[in-house]
Each structure stands twice: as structure tokens, then as C-alpha cells.
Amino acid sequence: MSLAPPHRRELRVTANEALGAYRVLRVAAPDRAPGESAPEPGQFAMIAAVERWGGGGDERPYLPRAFSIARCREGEWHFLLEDVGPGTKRLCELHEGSALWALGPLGRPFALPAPGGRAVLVGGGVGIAPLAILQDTLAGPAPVLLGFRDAAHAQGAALLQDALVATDDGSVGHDGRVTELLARELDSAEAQAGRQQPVVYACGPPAMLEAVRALCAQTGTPAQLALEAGMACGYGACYGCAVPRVDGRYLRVCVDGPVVDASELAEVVEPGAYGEVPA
């Protein structure tokens, strides 16, 4: 894996498409620097609007926002957005021709299964984004299990192919948690018949990832978790995204992740709940 150039690049938005409660922002992919590879599944970019990127009376600039690269194809990068605050609202307003700052691809990607290996993809909410590029990359079909709060958000499942959906309010698909679908998958007759043990690839809100981590630990199933965390820089300088490892040390989500092996974590909790990182 190559490191991203240590500078941000100005890209142009090619489309901004509605997908239920989400937006799919498509931007012209940057020219790759010598030795730089294409984005790998699980990697992200720090993005910001070039114009009107600030708030308050003095228009203080927002920090850039970290978004998984949801797809990389036909000269474009795709990002899955949801309007949940002033920064994401501004990004959701961008249109064809708008200018966007982007630093990336950054971070540690998913490790693909060994030849002949089985994968199970599990996503929740906007966290389904890195599973799309992962599905594009896998050599064969894999079960896709996605969870959403309601029908409007469940339309995001169209980002992937052949997904089973769970909704918190029961309006679409399974009435309940996506981890209930995962438990069913891991306990299926095919799994009990001695097929090769799958690897679970998951991304979503912390509560969902913790449920996935605990279930996989209970069943002895290897899992890779793409963590969600607020970031100020994206390349390890600020330590704003540090989370504790099971061995008592810390990892930085932006450079040691965002994808981490589930066995490295004792627990996945909400960002900001870890306390202060020791100096």
C-alpha cells in the first residue's frame, strides 16, 4: 500500500445523486502521483468544500471530514453522505462543477480473504460505504447484511448488490438488528456442514461494531472492523482519533486503521468515550 501525497488536491464534483436519506457525491478522481496506488477497500479521504467551508459570524473554517471511498471506477471516486450537521450539510449541497479539497487515499484497508476464502459483509447506516468498494473487489459472491433505522435510510442498500436488509422499525426487511442476520448467517446449516470459516468485514456505528465484535469473539469468527471516528488531520499527527487496544496501548484510527482486526480491541465504544490519551 502506498502513502497518499502529503498535500490536498482540488477535485471537481461530477454528480450529486439522491439515494433515499443519503447523497452519493461523485468526484473526478485525482491523477495519481508516481508510485501511488488506487484506493483500496476501507481507505478514506479527508474532504472539504473549497467555497463556503465555515460557520458563525466570522465564517471560521470547519475541519475537513473523513469519508470512506465508497467506489472507485471510471475515473471517479464516490462518497456516501448524510446531512447530520453543518459540515455534511455543506457537502450535500455541492453540485456538478463544484470544487472539493481531498486528501487521500488514507488509512489501512481491509485485507482480502485468501484464495477460496469466504467473506461476510456487514454494514450499518452510512457505514455501508466501504463495503461497496470491497464488494467490487472480491473475487466471488459474498453475503451482504445491512442495517438501517427506517425505510428512507434503507434505500441506501442499493449501493450494493443482493443485500439482505434489517431495519430498526421493521419497515423494510428483517425487523430488528443487522447482527441478528449475522448470527443467523454464522449459525446456518452451511456453516455447520464444515464449509471454510468466513471472515466478517464490518463498518457502521460503534454500537453495531461492538455487537459484531462480541458475536465474532463468541463464535471464534475472524473479523475486520472499519472504525468510525472524528479526525482532525487524517495522517496521525493530532492523536484525536486514538482508541485503546486490548493490550493497553493505543492505536490511531487514521493510520493504524480505520480497519483493525477485531481481536485488537477489547470493546468498541462511542468516539470520545475513551478518555484522555496518556502523554
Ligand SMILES: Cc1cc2nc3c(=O)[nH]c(=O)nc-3n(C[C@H](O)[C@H](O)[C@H](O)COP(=O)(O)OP(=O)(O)OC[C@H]3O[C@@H](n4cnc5c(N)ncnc54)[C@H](O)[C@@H]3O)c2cc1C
The other form holds:
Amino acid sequence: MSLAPPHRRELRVTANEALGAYRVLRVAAPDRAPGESAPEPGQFAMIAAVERWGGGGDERPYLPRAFSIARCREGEWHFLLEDVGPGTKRLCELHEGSALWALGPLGRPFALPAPGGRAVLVGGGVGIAPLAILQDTLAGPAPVLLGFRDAAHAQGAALLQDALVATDDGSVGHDGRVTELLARELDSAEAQAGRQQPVVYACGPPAMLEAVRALCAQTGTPAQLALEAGMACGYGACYGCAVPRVDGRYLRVCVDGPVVDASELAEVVEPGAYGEVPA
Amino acid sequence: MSLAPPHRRELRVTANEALGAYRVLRVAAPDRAPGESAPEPGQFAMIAAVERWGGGGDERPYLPRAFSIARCREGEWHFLLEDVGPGTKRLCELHEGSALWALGPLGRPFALPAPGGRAVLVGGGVGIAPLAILQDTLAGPAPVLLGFRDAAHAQGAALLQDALVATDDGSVGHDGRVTELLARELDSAEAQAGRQQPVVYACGPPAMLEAVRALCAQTGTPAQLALEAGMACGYGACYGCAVPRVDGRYLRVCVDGPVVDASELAEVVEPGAYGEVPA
Amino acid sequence: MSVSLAGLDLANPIINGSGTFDAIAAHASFGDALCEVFPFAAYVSKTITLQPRAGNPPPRLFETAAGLINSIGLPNKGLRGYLEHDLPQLERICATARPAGARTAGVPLITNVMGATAMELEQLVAACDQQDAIAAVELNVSCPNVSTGLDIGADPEQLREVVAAVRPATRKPLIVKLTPNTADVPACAIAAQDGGADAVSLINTLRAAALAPARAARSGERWLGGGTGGLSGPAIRTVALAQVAAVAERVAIPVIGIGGVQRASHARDLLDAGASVVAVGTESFRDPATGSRIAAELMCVAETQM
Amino acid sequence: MSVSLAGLDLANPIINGSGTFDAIAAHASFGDALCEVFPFAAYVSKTITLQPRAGNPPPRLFETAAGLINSIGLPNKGLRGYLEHDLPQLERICATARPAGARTAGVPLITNVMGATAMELEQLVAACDQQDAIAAVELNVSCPNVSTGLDIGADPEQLREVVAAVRPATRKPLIVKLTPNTADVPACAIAAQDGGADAVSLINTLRAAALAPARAARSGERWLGGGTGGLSGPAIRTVALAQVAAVAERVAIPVIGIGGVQRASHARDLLDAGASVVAVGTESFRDPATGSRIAAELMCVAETQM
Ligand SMILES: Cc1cc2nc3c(=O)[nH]c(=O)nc-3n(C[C@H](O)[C@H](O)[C@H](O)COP(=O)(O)OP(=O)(O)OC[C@H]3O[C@@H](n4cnc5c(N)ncnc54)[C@H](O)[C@@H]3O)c2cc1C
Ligand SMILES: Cc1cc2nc3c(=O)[nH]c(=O)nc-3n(C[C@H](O)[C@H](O)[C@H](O)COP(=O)(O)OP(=O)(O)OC[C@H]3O[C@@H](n4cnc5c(N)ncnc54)[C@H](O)[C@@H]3O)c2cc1C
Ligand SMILES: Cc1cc2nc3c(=O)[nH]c(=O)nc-3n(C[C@H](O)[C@H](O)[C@H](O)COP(=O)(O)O)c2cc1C
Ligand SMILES: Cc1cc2nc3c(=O)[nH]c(=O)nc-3n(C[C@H](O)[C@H](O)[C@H](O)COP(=O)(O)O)c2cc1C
Ligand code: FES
Ligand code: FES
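Return the form predicted in complex with the ligand of this protein as a structure block, the form predicted on its own having already been given.
Zooming out: every chain and molecule, the one shown earlier first.
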């Protein structure tokens, strides 16, 4: 696992291009700090624009935001962005030469399959980001199954090679859920008895991850899930990124994840959808 | 006195040009509201940029800032700006097409000289701004005496016509204080007995205004002083812009000024230089 | 969206915070246009004291991250000056003021008063009771008790006694503006209710201070002429929400929610947290039309949800 | 710029606020580079309780104007888990940590503890007293008193009793972290001093709340899993300055100033207001090197002024 230096670094944007409903932001990778290696698939960085971070209508964003390192290639880090709020909006506006603060690479990466092992990559929406760097890293080919809400978002599939696509509105690819593609893939895998059991690598919205988790639990397929949670720090300092673990305690997504083994969770929950308010 | 509509208006910047150490910001004048007339000399507006107001290092500026309307001509309002802090810095960065919020015209203007009366205009630094619109408004010619700290600032004198300049460092014009020019002018005015007593119109830093006030008091010359004070609202709501009056009470610079008759003050004080802290 | 507040009928739920809108000065600055779309559904005067006060020496303002500290010091003409000079003007303005959502003109005038003792407060309230132009009285209980130095509103028992002592002096609605600078704000709200208050309003400003900035004269010394001041604006919004929610859960009387409101969603949050009415303070400094803008937006949303 | 804090020697005046820096997690994320320029001149642990705590259900964070509300709920392994699992690791990290301005490695470890009763606190402090690795103990007195619901640190008399009861349990320096959510913070500081505290630290977070935003599920309901939370960051900076200045004027023991510090000028203000040491909290979330950056800048200014 690559270690980050213990301070944020100022990086320059080299490009910001539309990819359907998303943007791909590229930045010049920082010089390696002593002990730092290349970012590993599943790791993320805490990002803030140097200029105009805050001060909008609600004076947010104030804290940095977490983004998967989607690719590390030719001296650049790539990020896939979806504009869902003030922080992502601001980052989507950056252009070549803009400066950003980055702390990272952070977090527990995907554990790569054992030599000769098979991987199945399953992504939903902007959660496809860490699967790109994972695909770049994997030795052999692996099926890539991606779900999107519509055609504009489905263009994001171009971030990976040879992806099978499903859309909620049926406008592109399979008409339905990506987990239906996964069920089919696992079925055929099972059918081909004798071949090694695959490991599922998944990232996407909580409902999708939960469906993947449940399906893999049902079929006894090992799965690694890249989680999301609201984060203030990204390095274990604030305890804000808690998600419930199977034992009833909480894990910190930033340091115990973002990639966790599916067996660590009883369920993937919607952040904000639980949290009973004490009377 | 022109009344402002009871809400801020969005105005567009038409130009932002350097004038020595200052900038002249021009904006398209707003459509006249019912009852609104042209801004009068000495009136001001509360200004904020629509974008990026706040969110800098200290998350200031948060409140709007007061600026004299330096000129109203050909459908434009002009402002003269000096970058002294986060608010003026932000406004100095605006360019053609930028949007700003403006509440105004506000405040008590200069009382124009009686018909046939003589005026002497005395300005210091960025305080020359309201004298430009005053010069535009006056029927006949009036001596203009302007003081600056150095040559770069003295270029600001181009805002007015036929100005006599003094600089603190002697690099341009009279080597010394603008009040020395004023003393000379009043002397010669006195010498020309029979001619009407002039009225002094002054705006500038507190120390300069105090020197003008003292000189005019000494020579019995009526004087109108355009004051400054930190302001939160500009329309009498916050009581934050208090300066001490001759009777020991306070006046609100925004509604009882910014132009006051010199006789209303015992002294022009440096904001922040007084204000004894109770033990 | 009309609301009833302790017997007052308001055309919409947005009023002003005491001391953050001077209707007389605003009328002088904006003319009759001010009343054509008046920003507030009721007008709250700044705090009036028995004797005239000049206010604190300047500087009186300090701008901080998402907030303003003021150290104004309650300048006012005193009870007599208020009744003689201000009240007739305020009466005229309030009579012609048409708030957002109202077909006809007229907003109730709420007079905010402060005194260091129950006797002083009683005198102020009794004088207001005589005035037909005054629709309700708000007690500002953030005045320091001379013996303890703490706000008289900071201690529940003391507050109950003060309110109970003042209550008989008027049959007009009595609002108690609580201090936020205390340990148990809901207990203070209950005490105000027990003392006979018809409503409570909160929050007032948080005690705060600032030093003169590096490049200013006297760098490192107190910036504000009053030494300390009160923090308002967006910085206190979430503190206000917590206190308003905690109070609304515990009292039966209506709550006026105040603190950092800049737009309709912030007012909505305070209403959702249990406030009946919301007051706008510092944001009016940035735009005098904030109140009517928020009221219009709330009404618009309310309509589309029917 | 080395300072002495109640017997502890610090290489510079910047430390961390409890619960805002997890040295073990940071070491795992950043490796030994963390210790080469350690951000703080002393390391304060997060709050430890007698029994393990899981913490509050999520969401635990809410971002507001210039601030953060947290509702973390003090998750920790409990005293035993802390002593067995965390302390050996913290001891190692603190021994190799070289703060800005120090020629040699080693920063004192301050352990922060909380209990609902004086007895619980006494047990915690006595256990810390046994540990050579622990240089000082900080009492977090923001725990609600079960009978009143108020923080045990909110009432001066109660606080004096608690501190006096705990004091005999250790000869290590005892720091009391005051609660800001009370009427008379200086009185609480004096009470802590009278009870035997060697230093006080302030401010802890201000009680605050937030509702779920419009587009989120459960819009209008409480956002934080814990219902309410504590506000920190720039929004509270001027409240902190006021409380620190008021306390420093009244006590003889050293004061640790905390609240909204983002850069050297903010730390300078707290020192000018009477603090001996300044702690950085939320700003470390934005940059883990904030502490050492501020310390270096303060030292640089101090040198150029000689
Ligand atoms: C490990 C990790 C990797 C990620 N990778 C990517 C990636 O590669 N690409 C990508 O686009 N995104 C990624 N995300 C998600 C990204 O971090 C969020 O989309 C981003 O933080 C949103 O910030 P915002 O300011 O745009 O919107 P916000 O408004 O901050 O966030 C939107 C969400 O936060 C909630 N919210 C609203 N207001 C508040 C408030 N005041 N306080 C707290 N929460 C609030 C809303 O319910 C909403 O769901 C990743 C997240 C994690 C944890
Ligand atoms: C009626 C009137 C007319 C004016 N006309 C003009 C004009 O035509 N052109 C022009 O350039 N200027 C004019 N000014 C001055 C202008 O309003 C100020 O320069 C401006 O407000 C400064 O804002 P800033 O954010 O740039 O700097 P700030 O930093 O806000 O202001 C600088 C001054 O404020 C003090 N200060 C620093 N920090 C704070 C703080 N946190 N809170 C409060 N005060 C602080 C400092 O001591 C410093 O003197 C006028 C002022 C008035 C009242
Ligand atoms: C400049 C200023 C003056 C104030 N004067 C008073 C006052 O006279 N009486 C009072 O009860 N509250 C006064 N307040 C408090 C406000 O009414 C309000 O409670 C507080 O500012 C919080 O609301 P806000 O964040 O919307 O400003 C004043 C506030 C400000 C900013
Ligand atoms: C996420 C978070 C967790 C905290 N946990 C603790 C804690 O465990 N114990 C404690 O005494 N203070 C705790 N605090 C309070 C801080 O130590 C500090 O007093 C407060 O945040 C104000 O400083 P700041 O504005 O620099 O953050 C916590 C603060 C935050 C933001
Ligand atoms: S984001 Fe702060 S602990 Fe995980
Ligand atoms: S600036 Fe608000 S009263 Fe003058």
C-alpha cells in the first residue's frame, strides 16, 4: 500500500475533459516522496481547489473531498468527477493550469487476485473510477460490468476497455441492473466447473453494492467492495466516515477501507438513510 | 438627495482600468427606480462582487463595502478603488462583464455652494473620488488641491481636471501636505477681500481631514467633510459606522453623512485609534 | 402562509431581529418604496432602555469567517425619546408597510426593551402598554446583572422572577428574547413561559472577541471599542438551530427562530425545527430586501406543494 | 519558542486538540515521515472512557458555513483497550516524533479522559498515573451529568468538586478541558484551578445541529446520527478568543487556547489573548501538516523580531 507524505501537496491540472455526464480531470502527478510508490487501485486522495474553495452561496465546500485515483499513467493522475454538490461543481470548473491541494494516496487498496486468479469488475455510476486503474493493473483480461442511469452517463464506460453496459432506462446495453449482468456472469462461471472461482471487485452507489454483496454472499463468491462515506480528513483523524461492521461496531472507511472484504459487512447501508435519532 | 430602491441591484462591469496605483471600475448604471434621481456628489454605494465574495484565506469579505460614486456619466457609474484588503482586492480583479451587487445611491451628499459661491476642493488619496463627481456638477471652475503619498498614487489626479498636486515624498508637484496648498489658497482668498468666502469640500484620510478641519476652523472657513468608517449596512440599520460628534454623542456616517459639516465634529479621529477598552 | 404569533396576525412568518433594521433610517434612505414591499411581516424595534445611551466607542464592527461581531452597545434615545420622537414615525411606517403576501398595508410593531432590574423592565413595559401603536413587547434579557456580571437571562430562576414581575404590567403579548450564552437554554425558555411569557425568541448573538489585525494600529490589542461583542451571521446558524429545536421541544408557547438566516432554506430549517416565526438579522445588512425575498420564496414553495 | 506547560517542556507552542488527530492512524497512512516533522509539540489522545464505546450512528459530519459539526460520540476502546493496544504504539510514535524547532525527538503524550462521575474519572486518572508513557492527563468535562443533563463542567461548584476529587489520583500535570456551553466560563476555569488543575484548555465545540438537506432522504429531519453535535472550525474562532481572553485574565495557571486556528496569525491572537499554548483541531483535517506549518511560521516571526 502506497504511503502518502504527511502534508497536502499542490498539484496542477493538465486537462479537464467531458466524458458524457462526467468530467475527467487530469493532474500532474506529484514528485514521489521518500517511501512513496505509485497509487494502488482503490486508493483515493483528499482534494480541494486552491482558489475559490468555499465562499459560494452556502460558503461550502470548506473541507476537502475524497476522490478515487482513477488512473495513474504518464506522469498524471486521473480523476472521474460527477457534479453532485458544491465541491464537485468547483472541481468540474477547473482548467489547465488550475491548482489543487491533494493529500494522498490514501486508504486500503483492492487486494489483487492471486496469480492466475480471475477477477470480475462491477461498477455503478461514478464508482467505475477505481475500476479503471484496477483494470490497468490486472495481469490478464477480466469481465467489466458497468451500470448507469442513462445514455449520457453510460458514456463514462469509455474509461475502461471492453465494458458490458447496463442502463436503468434501457437506452444503452442491457435494460436493467448491472447486478443482472453479474448474476449471469457468475452463473456461467459456475457452469464452467473446474475453472477457478472469480473474485468480484465492485464500486458504486450503496444500493448497488448491497445487491452485489447479497448476490456474492448467496453464491459464495468472494467480493471486495470499495465504499463511500462523507469524510472530513481521509487519514483516520476525525472518525467521521464510520459505516457499521458485521460485529455491530464501526469501521472508518478512510483507513479500514475504502476497499473492504464483503464479509466485513452485514449490509451496505445508504449514508444518511440510517442513524436513528435518539429521542 | 437621491433615494435608492430598498434592495440591492445586480450591475455589470463595463471596464476596469488602472490609474496609477488605483483602478477605475466602471459599471452600467442601473435603470432608475421610481423616485430615483442621479447620484449626487458625495453619495456612495454598498458593493459586493456576485461571484467569489468570501471564501478567501480568511473567508472575508463577507459584508459589502462602501465606495463613493466617483462619477455618473453616459449611463455609467465610476468607482475609484485602492486595494487595501480582501474586498477591494476582489473588486480590483473584476473585468468587463463581471457582475456586482450594489445598494445605493446612499448617504447625505455635499451641499452645493450657493449660486455665485466659491468652492475649493481638497482631496487625499482615494478620497479624491467624490470630488470628481462634485467637479462635474459645479457650475463654475473651482480650485482642486490633491495630496498623494507618491508619484504612482499621484496619477490618480487625472480623475479630475486642473488639479494642483502635493506629494508626501515630493516626487510630483508640491513637496509636502495638501493642507499647505489649502492654507495658501485660503490666504490668497482672504487677501482678495471683497470676494465671497469660499466653502471647502474635502475627502481623504482622517489625519488629512482633521488638518483641513482645524485650518478651516482657524480661518473661519465653512467646510464640508466626507467621512469614512467601517460599515456593515450603509443604510442606518447596524449603527456600526459611528463617529463621535461635537456633543459627545455619535453620528452614523452612512445616514448622517458621509458628508458632514465640519462644525458637527470636535475632531476627525482615526477609526480604531480611539475606542478605549473598558478594563 | 399567514401565521398567528401570540395573538398577532402576520402575513408571513418572516420578521426582523431587534437592532438589525432601523425602519426610520431605512425610510429616509429608500423612501416610500420601503413600505410598498416591506421586508418583514412585523417590525421589531431596536432595544430601548430607560435612559438614553450613546453606545460603545468605535470600532463597533469586526468581520470574521462567515460572521460579524458587533459591539454597538445599544445606542438609543431612552424611553422618553423613543415615545416622543421615534414612535410616531414608526407608527406611520408600520401602518403603510405592506409585507410580502399581504393584500393590505399594516404590520404590527414590536418594541424591544432592556433593563438591569425587574423594576426598570416593569417601567418600560408599563409605558409600552399605554401605547396603541405598540402591538407587543419583547424583553431583551441579555443585560448583565450588576452583582453577578452574568446576563439576567442566563439563570432560569432569576429569569422566571423577572418575567413574572413584569408580566402584570401589560396585556399585550410579551416575548422574551433569551440569551444563548448559558448552559441550559431550554430551562430558561421554560422559566420564561412559567413567568408568563407569550413567546420566546432566540438566538441573540454569541459572545465573541477580536484583536486588532497585524497591520492595524494597536495590533494584538482588543479591536472592538466595547472590548467584546456578539457574533451573528452564518457562523452561528447551526448553534441557533440546535437551541431553537431544543427549546421548541420543551415549551408550549411559540418560538421565534433567529440566527444566520440568509435564504429560504435556512428559514425552512428553523420552522421544521419547531419555530413559528423566523427573524432575519445580519443578512439584511447585505440586502435590505432579504426578508421579503425569503417570505416570497417560502410562499411560492408552499403554493407549489398544495 | 520552547514553552513550559505545567511542567511539560514543549519545543514550540502548538499541540493538537483531543479527538482531531489519531497518531496511530496517521502513522499507518504516512509512515515514519509523520515523525520526522511531527505536527505537534505534544500529542493529545482522543477521549478515553472507562468502557469501550462504538460511537454514534452515522452520519457523523455536517459541513456548514466556515465550520464542521461533528457527532462522533467518542468511539474508543475503553481504558483497558487503550492501555493494552494503543498506548504502546503511541509511546513509540511519541518517542520518535520530532516537532518543528526541536533538535531531538520526543513529544509528551497527554491522555484525555472522560467520565460521568468523579469516581469514574478518578479511576481513569489513577490508571494513567501508573503509566510512564503518559506525561499528563486532560479531563474532558463535557460529559452530561445524568441527573441534570448538563455538562458536568458547566457548573463551577460541581466542577471544583470533581477536579478536587480526582486531583489526588495523580502527580502528573492535570489539565481540565472546559466546556464552552455555559454562562460563566471564567468561573469554571477558576473552579478548576481551585480544585487543583495545573492548566485549563478551551474551547471545546459549541452545541449545534443540522437538518437533512432538501435533496437528501428524510429532508427536514435531524441530519446527524447523534441528533446534535459540536461546531468547530473558523466559525467559532472569535468565540474561542473571547473565552480564552476572559479565562486568561482570571486564572494563574496556564491556558491552552483552542478554536478555529487555521494559520499563524490565529495562533498569535490566542497567545496575545493570554494562552500559553495553542491547539489545532479541525484545520488538521484539511492539512495534517497544519500544526508544524504554524509552529514554523511563529518561530520564524519570533526570530526576525529579535
Ligand atoms: C473513497 C471515496 C472515493 C470517491 N471517489 C469519487 C470519484 O472518483 N468521483 C466522484 O465524483 N466522487 C467520488 N466520491 C464521492 C465524492 O467524495 C462526493 O461526491 C463529494 O464529496 C461530494 O461533494 P460535493 O461538495 O460536491 O457535494 P456535497 O453536497 O458535499 O455532497 C453531496 C452529498 O452529501 C450530503 N450533504 C449535503 N449537505 C451536506 C452537508 N452540509 N454536510 C454533509 N453532507 C452533506 C448530501 O446528502 C449528498 O448526498 C468518493 C468518495 C469516497 C469516500
Ligand atoms: C462612504 C465611504 C466611501 C468610500 N469610498 C471609497 C472609494 O471611493 N474608494 C475606495 O477605494 N475606498 C472607499 N472607501 C473605503 C472602502 O470602503 C474600504 O477601503 C473597504 O471597505 C476596505 O475593504 P477591504 O475588504 O478591501 O479591506 P478591509 O481589510 O476590510 O479594510 C481595511 C481596514 O479595515 C480594518 N480591518 C481589518 N480587518 C478587519 C476586520 N476583520 N473587521 C473590520 N475591520 C477590519 C483594517 O484596520 C483596515 O484599516 C469608502 C468608505 C466609505 C465609508
Ligand atoms: C448590529 C447588530 C445589532 C443588534 N442589536 C440588537 C438589539 O438591540 N437587541 C437585541 O435584542 N438583539 C440585537 N441583535 C441581535 C439580533 O437581533 C439577532 O438576534 C442576532 O444578530 C442573530 O441573528 P442573525 O445571525 O440573523 O444576525 C443585534 C445584532 C446585530 C448584528
Ligand atoms: C471530529 C472531532 C472530534 C473531537 N473529539 C474530541 C474528543 O474526543 N475530546 C475532546 O476533548 N475534544 C474533542 N474535539 C474538540 C477539539 O479538540 C477542539 O476542542 C474543537 O474542535 C475546537 O477546535 P478547532 O476549531 O480547531 O477544531 C473534537 C473535535 C472534532 C472536530
Ligand atoms: S475521514 Fe476522517 S476518519 Fe475517515
Ligand atoms: S453602516 Fe450600518 S448604520 Fe451605518
